[in-house]
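Just the one chain here, the form predicted on its own, laid out as C-alpha cells.
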Amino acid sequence: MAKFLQMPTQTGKIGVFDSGVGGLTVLREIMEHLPAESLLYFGDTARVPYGNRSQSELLRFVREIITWMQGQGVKMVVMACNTSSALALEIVRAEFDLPILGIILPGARAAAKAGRRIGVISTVATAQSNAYKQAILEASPTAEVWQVGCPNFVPLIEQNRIDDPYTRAVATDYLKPLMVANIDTLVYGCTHYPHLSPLMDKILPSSIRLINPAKSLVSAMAQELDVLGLRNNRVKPEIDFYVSGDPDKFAEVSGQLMGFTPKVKPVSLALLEGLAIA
C-alpha cells in the first residue's frame, strides 16, 4: 500500500483527473459547490481516449497518476473518469492510503431516484463493464437499464467539434436505440458528455431527465471531507492544471469550455511511466 508522502491537511489540494477535458465538467461542479477548495487538475491527453483501453493499461495509468498526485501533496483524489472508475477504482482504493472517489456510484444512485427506464451513454469500456447497470439495479432492483457505448464522442469533444453537424448525426445514431426503448432518464456515463448538453437538448424530448453524475459526486466529496476533517475554509483557493500532452491545445479547448483560459503545465510521460507502486 502506498502511504502519504506527507500528512493531508485542510489546505491541501484535491486532485482531479481524466483522460482529457471531460473531467472539467466535474471541476466546474467542485468550483461551484466547494469554492474554498484548492484543486489540481490532470488531463492525460497524451493517452486519450481511455474508452478503448484494456483494464491492465488503465490500471497502470491510474496508478501512475495517483502516485504523481500523491507526490504533489493532494489530500483527496477524484477519478473524474467513468472508465477508470469502472475498471480500476476498487483496486487502487486498496493500494493507496488516501481517500479516492469515483463517479459511477453517485451517478447510478441519482439515476435510480430519477426514473425507472434508464439509458446510459458511455465509453465502450464502461458499457462493457456493466458498472452502471449493476449499481443502478442495486439501488433500484425494478429499474430497467439500457447501455450504449459511444466511441466517437470523446475524440469529437477533444477536437472541439461539439457544434459540428457530423457530431449531431453521430449523437442521433447513438441515441436511437434508447429512444426506441422509451427511456425516461439518461445518464451521462462519461464526464466528457455533459459538454454535449446543448446538443442533447435539441435531440431528446424534454420529458427525459438528464443525469450528470458530477453533481452527485460533489455531494459525496463534501460529506467525505467533513467526515475526515479536511474541508478547507481558505478564502482564495488555487487551481493548477497539468496535462501529459500538448498544454497549449488543452488550454485552447478548455478555455472555450470553461469560460477562462487556464495556465497549463506539462507532465512528461517518461516521468509518469517511471512511477511505480512499491
Second form
Amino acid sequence: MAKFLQMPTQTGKIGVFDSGVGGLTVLREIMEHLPAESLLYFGDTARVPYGNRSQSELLRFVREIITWMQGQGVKMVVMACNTSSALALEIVRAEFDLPILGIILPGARAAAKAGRRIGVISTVATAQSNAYKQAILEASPTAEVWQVGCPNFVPLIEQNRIDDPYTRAVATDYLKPLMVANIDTLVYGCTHYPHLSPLMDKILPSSIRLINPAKSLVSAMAQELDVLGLRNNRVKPEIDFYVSGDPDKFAEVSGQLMGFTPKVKPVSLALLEGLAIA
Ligand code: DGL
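The structure above corresponds to the form predicted on its own; please give the structure of the form predicted together with D-glutamic acid next.
Then the entire complex follows, led off by the chain already shown.
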C-alpha cells in the first residue's frame, strides 16, 4: 500500500505536520540543527484541535496528510504532533514505504534521563493513550509519571492568547496536581506548549527541568537521515508552508509566535479527503 511515488533523494524535502501552529516549535528546532534541509510544513488548521479526536478520525487525517506529502515527493515525514504520534504512528509506519518519525519516544527517553518524578502535560487523547508513561517506564522502570490532559491550551495558543491572564489561570490549575506530586521534570507533551514557555518560566519553580521533546526528535532525524544516506548538503534549503484552513490567519499567528511571517498556501479539505485510504 502507498509505496514511494518517486525514489527519495538527498535534496528532497522533509514533510513536517501538526494540527496547527504547534509543529512550528519543532520546525524551529529542525531549522536550527539541520539548517541544510528543505522542509514542507503542513498545519491542519481546518481540523484543529486534534487532542479530542477519536483514533479512527486521527488515523484518517494522518493517512491523508502523509499521502499528500508523498505526492509532493518528500523524503521523510515528521509527526510534529504528539497526539498523532500516540494514536497513529505505529499503524501508518507499516502502511507507507517512507521513513516516518514520531515525537513521543525521543521525548520520553530525554525525560527518563533528566529526572525521576516526571510530569507530562499533553492533549487529553495523548494522556489517555498512556504513550508517554509506557515509553518513560520502558526507559526508566523506577521513574514515577503523572500525566495531565490540558484541553484548553491548544485553542488559546492558536489564538495567540499566551499573555492573557486567563491563560495563566488555566495553566496554574493544570499544573497544580504536578506541583502537589513534587515533580522534578516536566515534559511538553504537546508541540503547541513550548509556545507557552514565557508563561511557564513565570509559574514553575526553577528547580523543575523542562523537556521539549523536539530537541531529541531532531537528533533522531539526523541519525535516520545519515543511516538512509538522505542528509542534504548540496542545495540551498527552501521551506514551504501549507494549511487546510485560512492561510492569512496562520501567517499572522506564526508571525506573532515565531517572529517570522511565512508565505502560506492553502490545501483544500476536499483534496485531502479525496486521498483517504479505505
Ligand atoms: N500539537 C499537537 C500535539 O502535539 C496537537 C494538539 C491539538 O491539536 O490538540 O498533540
